[in-house]
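First, one chain by itself: the form predicted on its own, in structure tokens.
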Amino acid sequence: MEQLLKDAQKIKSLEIQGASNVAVNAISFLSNYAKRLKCENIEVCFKKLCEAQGILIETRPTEPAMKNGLKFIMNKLEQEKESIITKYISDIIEKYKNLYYDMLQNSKKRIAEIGARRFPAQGQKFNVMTHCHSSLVTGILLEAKKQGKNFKAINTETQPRLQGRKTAQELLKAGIEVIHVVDSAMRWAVRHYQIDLIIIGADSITSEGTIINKIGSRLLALVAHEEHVPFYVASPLLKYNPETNLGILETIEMRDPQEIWEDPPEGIEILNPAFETVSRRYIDGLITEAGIFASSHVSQYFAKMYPEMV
């Protein structure tokens, strides 16, 4: 239990950070901790695994694609459970680990080919703008260079960890000319650069269609609307909440003020909110690995892609 709590920390501690990045270590560290268990039973074991599946999940609450991960592994297990061998409960969830991984990747790889195409043909100038880091993002813009298509990336530093940045340098190094902006000046660069498109990730999806994502998102989400720029959200069925249709709300989660000051005068109050929410009605389309469609209607492709979570 030692391990799993510090190995829990580095997610905690933003030590590791993108939802998918988080969703994929958190299962890791799930199988991981089964292997080192020691159990008289399998009750004994089941009841271990869900206290560290709890841990994972208090790290980052607003993570659905971490919870979705966790709790497909433990539903598959407790399918199996009358026939589980307790000695061979690590390598069962060493299996669904791959198995959910694989989901995340080739989701990924679909939202990549599905996004691309929204890009206009060859030798067409084109402006697209994003917020913070999402790998589902560049993963379309990467495919959109990969097939030869033209276009210019504006994105945004996102303050106050500067997590685009990481967007600039893989796109740069991948050829695509960059133009990089401070978050205030969103609105300057919709109008200035004449943004034919935005596309942002999400870190979490609502039964309503909301999407929960990056501080900063619902003020570009307004800019779009204003300048009646098309806007997209880029995110794999798996960060749907499905507790949300249930009544559950989703928080926002507030991070260290230090952040954004590290040593403040004395009595100032800091808030440092590292999410926002960007209602249905500003977003034009989501782009799944189910395709593209309203968000509203993400509680219906996730039931029927992955019933099992539900």
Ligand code: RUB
Given for the second form:
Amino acid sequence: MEQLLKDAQKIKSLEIQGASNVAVNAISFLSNYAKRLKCENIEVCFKKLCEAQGILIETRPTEPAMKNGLKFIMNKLEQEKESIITKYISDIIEKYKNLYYDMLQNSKKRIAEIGARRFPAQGQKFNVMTHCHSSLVTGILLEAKKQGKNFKAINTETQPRLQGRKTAQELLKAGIEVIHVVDSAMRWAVRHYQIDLIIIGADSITSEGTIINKIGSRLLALVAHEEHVPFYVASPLLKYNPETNLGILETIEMRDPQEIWEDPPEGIEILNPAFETVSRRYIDGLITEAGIFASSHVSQYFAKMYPEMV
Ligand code: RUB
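Next, report the structure of the form predicted together with ribulose-1,5-diphosphate (RUB); the form predicted on its own has already been given.
Expanding to the full complex; the earlier chain stays at the top.
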């Protein structure tokens, strides 16, 4: 358990960051934990695995791709419980971990292909903007670049953890022209660079088609609305939170105030919400592995593609 707690801390502390990355690592941590487990019988094994699942889920409250992945593995295990031989339990977990990993990777590839089609043909100028760091968004931009499309990327630094620098570095490395601005310049940048398209990632999607992403995302969506710039969200369907369909509200993670001000004078309340909602009204399309559609249709597409996860 000690190693699992250390692994969980890597997610909690943001050493491992970004919804997809968090999901991939969390399922690996569960699988590695299972390999280290020594249990006398299957019941004890299940109890320990459920405990580990709970610890991992609690690291980041707004991450359904992780939660869906862990639940996918545990549900599969539950279905096969009667026939499992205790010493082979880790092999079964590894198998379903790999299956979920492949689902995420295949989605990512497909989203990159679909998203890149939104960029005009080679030769035409195009300015695209993003916020924070999303591997789905960088995947689209890298694919567009690979296809020889000509564009500039404008990105925000993303306070307080500056994930925007990661985006800027990845794009630069791929030879993409990057303009990096402070978050409060996002409105200025949209107008100044006459942005043609905005794409952000998502941490969670609710049954109404609201997306939850890094704080600042709603501001960018409102700017897009005001300036008539198409606003897209790139996300695998696996970030849909099926519990929202049952009336449960998605949780917005509040992070340590020290990320904002390490040593503030006494008497100041500092709040550090990690994420915020963007209503479907401001989203022109959700770019998923099933295609581009209105975010309000997410639950139907999710049920169609991943029926056993509903
Ligand atoms: C990262 C963030 C990203 C989404 C999507 O927040 O908001 O836009 O997680 O990432 P944090 P991806 O740094 O707090 O985890 O598209 O890679 O899944």
